[in-house]
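Taking the form predicted alone, here's one chain by itself in structure tokens.
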Amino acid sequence: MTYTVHYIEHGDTTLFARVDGVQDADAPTVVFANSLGTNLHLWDAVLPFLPEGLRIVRMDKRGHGKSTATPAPYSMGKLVKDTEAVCDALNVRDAMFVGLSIGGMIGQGLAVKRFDIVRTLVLSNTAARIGTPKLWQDRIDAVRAHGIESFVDGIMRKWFTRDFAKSDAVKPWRDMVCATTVEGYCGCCAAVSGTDFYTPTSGLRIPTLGIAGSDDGSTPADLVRETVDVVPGSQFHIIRKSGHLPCVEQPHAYTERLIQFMKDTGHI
């Protein structure tokens, strides 16, 4: 698949983005936004199952992957503006935005702000509010004191089904989380901690699909459903035998549902 890479200067950071597939900005566009502690390669297993003719945009959040880190904490507004800057630089319009976990929070914020960028929205393994301020502060304190590696195995158990978490397949994901910068990880933890999007998200009137993993220990299916239910006319789907990252454990089933949503909404 043809691709180009882009380094986009935005304020105090440089954001890394990649465009796969069709390079024409007029092509049907899908934007993928990643979870905390992962980079744009979170979606690698999904791409081969997507139909031809799409323009696929992915990016690394600040402090993740190849995007530069800035001192924590970050606000969700800052992360939304980062994503907005990438979309504007790449002339993204009328896109289907697929956001997983914190990526889904970013998607909610961007959809409320920029109707011209987000035409349809997929909220995957996410919610309008995730966790509590104490939970996130405890996580930040643990990273600062002991490093991400000190609790990464617990994250893997929450992210994946039991068999996957015990297999060798979990190693790349464990390594990816551990490779995240401390500032980037803590900064994004702070952004999630300070976010409650129930009111703005309830004002959305665009086609919205919620996707949950049957065994997600981070954002359980009921939490995902509670969020998408505030959007009139939204759809909801559970991916069986998957945890917090169904695009990793069940990429074919995940992509099938995305494609169906594209067809339902006239995106393809």
Ligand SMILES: O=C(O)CC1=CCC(=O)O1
Given for the second form:
Amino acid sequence: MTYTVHYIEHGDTTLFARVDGVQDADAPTVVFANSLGTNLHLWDAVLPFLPEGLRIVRMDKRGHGKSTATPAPYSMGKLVKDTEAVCDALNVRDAMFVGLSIGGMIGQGLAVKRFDIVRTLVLSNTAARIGTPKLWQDRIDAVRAHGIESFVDGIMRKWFTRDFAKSDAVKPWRDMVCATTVEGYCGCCAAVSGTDFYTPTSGLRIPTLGIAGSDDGSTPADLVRETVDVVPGSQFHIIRKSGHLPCVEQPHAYTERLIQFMKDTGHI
Ligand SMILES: O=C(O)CC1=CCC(=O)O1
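Which structure goes with the form predicted in complex with the ligand, now that we have seen the form predicted alone?
In what comes next, the whole complex appears, and the chain from above leads the way.
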């Protein structure tokens, strides 16, 4: 698959983005938004299962992957504006936006603001509100005092099914989280902590699909459903034998569901 890479200057940061597949901005477009502590390679296993003819846009949040870090804390509004800037720079319009975890929060924030960018929305392993301010502050304190390594094994147990977490397959994901800058990680923890999208998200009137993992220890299926249910006419689907990252543990089943949603909504 051909791809181009883009470094987009936006205010105090430079955001890294990559476009795979068809490069023409008029092609049906899918935007993927990553979770906390991951970069755009989160979606690598999904891409081979997607049909030809799509324009696939991915980016790194500030302080993650190849996007530069700015001092924490960040607001969710700032992360939404970053994503908006990347979409505008790449001329993204009428896209299917697939956001996982904090990426799904960004998707909710972008969808209520930019109908021209987000035509349909996939809320994967996410919610309108995730965790409590105390949980996020404890995590920020732990990163600042002892580094991400000090709790990354616990994160892996919440992200993956027991068998996956015990296998060697977990290592690249563990390494990816540990490679995240302290400012980027803490900044995004603060953004999640300060977000409650129940009211704006309940005003959405675009086709919306919720996806949960049967064994997700971070955003359990009931939490995902609670958010997706506030959008009238939304669909909800649980991926079996998967934790918080079904695009990693069950990429084929996950992509099949995305393709079905693209067909249901006339995206392809
Ligand atoms: O890393 C976690 O604990 C789960 C999570 C919450 C928001 C996000 O992006 O990941």
